[in-house]
Amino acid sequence: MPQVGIAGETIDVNEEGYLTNSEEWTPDVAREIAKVEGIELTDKHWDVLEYLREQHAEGAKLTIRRVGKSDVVDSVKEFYDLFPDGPLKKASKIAGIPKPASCV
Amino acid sequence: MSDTSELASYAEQFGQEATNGEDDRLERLLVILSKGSMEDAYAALIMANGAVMEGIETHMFFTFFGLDAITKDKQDTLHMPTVGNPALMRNVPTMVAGLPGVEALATKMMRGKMEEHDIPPVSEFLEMIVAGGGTLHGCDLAVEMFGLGPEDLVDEVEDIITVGEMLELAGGERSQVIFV
């Protein structure tokens, strides 16, 4: 498994760049991954990241629809606008949780 | 604190990879739905939505009974066929499958199952696909044949097009077509 250095810490990631240990996640890690994904994180982005981390910690199976229906975004459209070209995957990567295994 | 100076940064490790080196990835998908049963419509919708979720340029073309999925008063009442569908009720005699109410019951059960798995009704599914940048197109010939007009179709439908125009949606080397 590759390791990368972010803000002086060693972070374990898989071949696709997802964190393999979500405990190693910090806001600096999120900023670094978001930069590579071409996303500038606004307050709204942080809300989504926090929501995803909470949901993951609770063991929820995340889907685009579930995020769209949550209070954290107004609609699925807003989720796509925040994280273009694959919101669930990109947001999960930035949130330091595993790649979602959902088909919807 | 461990020494991380020798480790590659995240950008060094994944920055270039994301944009280069993956040029054989699927770029564009055209999903054609030609049938009006629940199982066929959902197969098409799930694949189209899945492509949108991956950031793939996605188009849908609805023809013949597939038009039901984009027809306002039909899209959320598609049926799960019980007759001529041996995979659905393996141990039930075909004649029973045709009794009044059996198809309605099977449809209702299937809807419940789908909701459990966060699979939305057809109308909401189409909204999700369009929200992600996918486009919906009706078949000109089929719309005419069924005596429909643009007002009968849901607002998310971009236009009603010919087969020639549909094929243009699937142009390019890294394009694929799925026919349901």
Second form
Amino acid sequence: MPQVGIAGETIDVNEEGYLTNSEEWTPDVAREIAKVEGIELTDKHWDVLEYLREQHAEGAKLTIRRVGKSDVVDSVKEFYDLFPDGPLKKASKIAGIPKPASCV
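Switch from the form predicted in complex with the partner chain to the form predicted on its own and give that structure.
Only one chain is given; partner chains and other molecules are left out.
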């Protein structure tokens, strides 16, 4: 299993760079992953990340449509604007949760 240095910690990731243990996630880890993904996190980004982490903890099946219909963003378009080029994949990676099954 690959390991990477993120925010001063050695963290296990899978071959696509997703954390394999979401317990290793911290806000600093999120900031570094976001930086690599070319995203500067705003309060709205943090709202989405928190939502994804909560939904994942509850065992919810995450989809772009589900996030777009949530109260955390106004629309799917806003989700795309926040996390361009694969919003659910990028947001999940930054949130420290596994890549949703709905993502290819």
